[in-house]
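We begin with a single chain expressed as C-alpha cells, specifically the form predicted on its own.
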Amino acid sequence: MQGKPQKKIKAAKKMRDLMTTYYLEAMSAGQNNKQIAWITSGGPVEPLVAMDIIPVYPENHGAMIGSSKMGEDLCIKAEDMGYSSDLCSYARADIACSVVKGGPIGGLPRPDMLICCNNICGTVLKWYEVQARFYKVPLFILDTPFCHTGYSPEAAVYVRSQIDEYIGFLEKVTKKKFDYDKMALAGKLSLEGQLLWQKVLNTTAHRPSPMSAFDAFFFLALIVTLRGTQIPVDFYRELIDEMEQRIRDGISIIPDEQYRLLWDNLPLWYQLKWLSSEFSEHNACLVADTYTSAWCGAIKYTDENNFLDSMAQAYTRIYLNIGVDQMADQVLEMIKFYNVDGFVMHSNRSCKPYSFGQMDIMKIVRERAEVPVLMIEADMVDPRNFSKSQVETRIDAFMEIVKQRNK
C-alpha cells in the first residue's frame, strides 16, 4: 500500500512553542522564586514536580547542541580544558557550555541542585560531580544496581530506601515538607504520559507509517523534560489524533514507503535531515527505534496507585540497565510488531553502555529474525567521528540487500 505524498506533521509547531515556553520559564525561575534542578534523563523527576522544582536536562541540551551543529566547537573547548576526547560528547559539550555560556540558548539556567541517577551510565556520576563543584551546589546520587538477570529483593529494598533519602534531600534543599498528594498526582500524570507516548509510537506499525523515528526523536522531548505534568498528556493526545487522521487519509511520512527499518541507539543529532533523506531515496522509512521507546519501557513495573514505591523498580529496570539478552528480546519484539525489513545500529562512540552489547544483539537478530543489519560508526554530537561518504556507501549496500530479500 502506497501512501499519499509526504505532508508535514502539524503538531511540530506546537511542540516547538511548548519547549520554548519551558526554557523561558526555566531561565526566569529565579525571578519567580522557583528553584532549578539539573537531572539526568533517566532520573526520577516526579518528586521534583511534586516540590515545584523546575527540572532541566543537560542531555536534552546536548541533543539541542548537536542538532544546532555546535557540538564540535564545544567538545574541542572541553578537550582544551583537559577532558579526554573519549569522554561522552554530551558531557563535554555541557561542561564547556557552563564555562563559555555557549550553545543554541546561551547555556542552561544556573542550577540550585543536581540529581544524578546512574541507571543510564557511569559517566554521569563524574560529570555531575564536576558540575556540582563548578556551581557549588548540592548533588544527590541515586544508585541503581544492574538488572542483568532480574530484579532481586535486595535490590528492591536498596533502591527504595534511596527514594526516601532523595525526598529528605529535597526537603533540606528547599526547606519545605514533601507534598505526598502532589507526588501521587505527578505519578499518575507521568504514567499517563508514558502510556500515551507508547501509543504515539505504536501508530507507526501501520503501513505506510504516518511518521518516522526521526519525528519521534523530536517529539520525545516532552516526555523527558515535562514528565509528570499535564502538558505532555494533553499534547500526546492531540498528536495521536493527528497520527490516526493521517492513517485514515493515507498520508505517509515517506511518499512511497516500501521498506521498513528499526534504528538502535541515540540519533546522530547533526545529521538527522541527511540520514532521513538517504533512507527516503531508497523508499525506506525508519518506523521505530530503541531510544524513544525507552521512556515507556518500564510501564509494566509502575503501579499507578502506589507510584512512589513502584518508582524504584521502574527506574532501575530501564532499557540501558538490563542484560544484553533482555535487550535483544526487546529488539526482536519490535522487529515483529513493526514488521521491519532491516535493522540499523548506531555504534555510538560516546554512549558505551548503549553500544557495548551491539555485536551480540546483531548476531541474535540475524539468527532469530533473519533480517539484514547495518552498523554505522559515529557519535551523537561530535561530527569529527562521522564520515558521510563511508556511511552513504554502507547505506546503499545495506539497502540493496534489503531490496533483494524483499523481491
Contents of the next structure:
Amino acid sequence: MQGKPQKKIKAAKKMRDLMTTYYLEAMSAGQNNKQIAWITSGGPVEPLVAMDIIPVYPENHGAMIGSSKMGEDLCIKAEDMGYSSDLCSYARADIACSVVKGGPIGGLPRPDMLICCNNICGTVLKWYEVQARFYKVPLFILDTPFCHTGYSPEAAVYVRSQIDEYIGFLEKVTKKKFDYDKMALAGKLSLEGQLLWQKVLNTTAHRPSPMSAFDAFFFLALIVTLRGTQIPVDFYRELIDEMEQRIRDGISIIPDEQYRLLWDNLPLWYQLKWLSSEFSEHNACLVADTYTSAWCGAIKYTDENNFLDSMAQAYTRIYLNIGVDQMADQVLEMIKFYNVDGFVMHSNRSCKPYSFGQMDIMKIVRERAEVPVLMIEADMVDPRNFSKSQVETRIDAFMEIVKQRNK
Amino acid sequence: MIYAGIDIGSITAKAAFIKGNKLLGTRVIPSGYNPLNAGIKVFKGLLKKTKVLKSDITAIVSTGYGRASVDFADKAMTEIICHGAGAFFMNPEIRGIIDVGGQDSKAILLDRKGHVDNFAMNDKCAAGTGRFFEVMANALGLKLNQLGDFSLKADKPSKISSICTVFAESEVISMIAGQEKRENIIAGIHESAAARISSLSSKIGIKEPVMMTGGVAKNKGFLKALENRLGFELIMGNLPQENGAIGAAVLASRL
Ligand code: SF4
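Switch from the form predicted on its own to the form predicted together with the partner chain and give that structure.
Entire complex below, previous chain first.
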C-alpha cells in the first residue's frame, strides 16, 4: 500500500550513538578504574549511579542478541551445557554468552558484582547465582515480596531494611563510603527520566500516532540502562519535541493509520521488522504496549525528595510484581487512554510471570473493554518457538475481526 | 450474480458457488503439491459440474493454507472468517464452530450477526488435528475412515497421556505390543484429541449451538468423545468439509 511518505524518526541516530558510547565506556571500565555491576532490568540502579559504578543489563544484552538473530545459537549452546529449553531465553543466551564470548558485541564486560532484584521473576535468582559462581564475584539479592493486592506494612519494613543492606554491600565491595548527596541527585534524575519517558509514550495517544510500540521498544534502552543520569533526561526531551513536531505536521509512523492496537508482553526481538509490516499492511499501528511502560509505571510511589525511602515501594510494585486484577486494570486504562481497537497478547514461552495470567487478563478485557483480543504464542529471543505462517494467519484473522467491528 | 469460494487446505482443495442465498454446488479434490493447480482444478471442475460459465462468476475469495497462491481470486481471507460466514450461511442460529482440519483445529465464536467474535487455534502441534488421526490410523494398520466405527465398539478406552503426536504414536505402538484391544486404543486416541479441542473451545467461552466442520467431522467415534467432553450435542453441518469454501463464496458476495 502506497501512502504518504513516512518520515523516519531523527532521534534514532542519536540514540544509537548514545548506546554505543554507553557500551564502549562499560567495555573500557577496567582501564578507567571503574567497577561494573550487572543488574536485573527492574533492579534499583540509582545507588550504583551514586557510587559511580557502571550498571550493565544482561536483559538489554539479551534483547540485542535477539535483534541480531543470534539467540538461537546461544540458546542451543546453553542447552548443550545442560540448561533446559524451558529456561528463559535471556538467561540461556546470557549464560552461554559468558562462556563463548559471542553475541553482537562479543559478550558483556566482566562484572565486579551482581545485583539481582526478583521483582520481575524468580528466574533471575538462579541465573545470577550461576553467574556469581562463574565470575566468582559477590552477589546482592533484593527480595521484593509479590504484591497480590497492596503493599503491606510488613513488606514495607522488610524491603526498606534491605535497601540499607544494599548500601552496606556496595560500600564493602567498593571500599568507599556511600554518597547520600549523589544518591539524592540520581534519584531526582531517575524520576525525571521516568516522567519524560511516560511523556514520550503518551504522544502516541494522538491519532495518527507519531511513533509506534516498535519505536518504543528501541527507545526504551535508555531509561533501562542509564536511568538516574542526565542522559535519558536530555534525550527524551529532544524526542518529545520531535514527536510533538510530528503531531503538528501530521506525520504518522505508518502510512495510513486506521486501526490502533495495544501490545502485551516482550516483543519478538528477532522479528520486529516483519511484525511491524505485518500490522501496517492492515493499516494497523501498535500504538502502545504494557512492556515499555513498565519503566514508568511506579512513578506514583516515588517521592522525589525522599527517593531512597520511597524506592523500596516503587521497585516492589512494578507491573510484573502485582496481581492479575491490577494488571488488568492497567491494561484497561491503556485501552482507554490510547483509544485502541484491539489488544494483541504475546504468550511468551520464556517469560512465565508475564505470560502466566494472560488468559485471565484476556477474559477481563473482553468483558470490560469489549475489544477483540488476540493471543499469539512465541518467544522473545528463541525463534524455535515461533512459526511465521501460524502467527500470520492469526494476525490476518484478527485484523479481519477488527475491521468487521469498525465497519 | 454468482460468487465463488476456493479453500486450499493441506489435504484437500474445496470450491463452492453461491447465488443469492442458494448454494449452487461444491466440489472436493486432493490438494496435491501445487496449491495453484489444485485451485484451478477444483474451480474448473465445479464450473463443469454446475454448468456455470467462468464469465458468470462475479467475484472469487480464496482461503485456507494455500489462499495466497490462488492468483485468480479477488481476495484472500483466512479460514477463520470464512468458516464463520459459511456456518452462518448454512444455519444462522449457529453461535460456535469447532473445525478440525488436516493441519489445524480451531474454535470460533460468532455474534448474532454471524461475525467472528473470537477464535482459538491449536499451536505448533499436530495433536487434535486430522494429521494426528492419520498417524494413528497408520500405526494401527487401519484406514482413516475406519477409526470411527472401530472406536464405537470400545468397552474401556485406553489412556493416552502424551500430548505430542510423535510421543502418542510410540505410546500407541507400545499398547499394541501390550495387546490392548484396538477398539480401546482408538477410543483413547479420540478422547485425547477431544480433550485438546474442548480446551480450545473453553478458551474462547464457546456458546451453543455449535456446528462441527472440517474433514474430521466425519469420524463418529471422535464426535461422540468430543460431545462427552463438552457436555452438549454438536450440530453436524450437511457439508462439513466444504464449509470454508462456502464461507469464502459468501464473503465474495460482500466484496
Ligand atoms: S523470565 Fe521474564 S522477567 Fe525473568 S528474566 Fe526472563 S524475560 Fe525477564
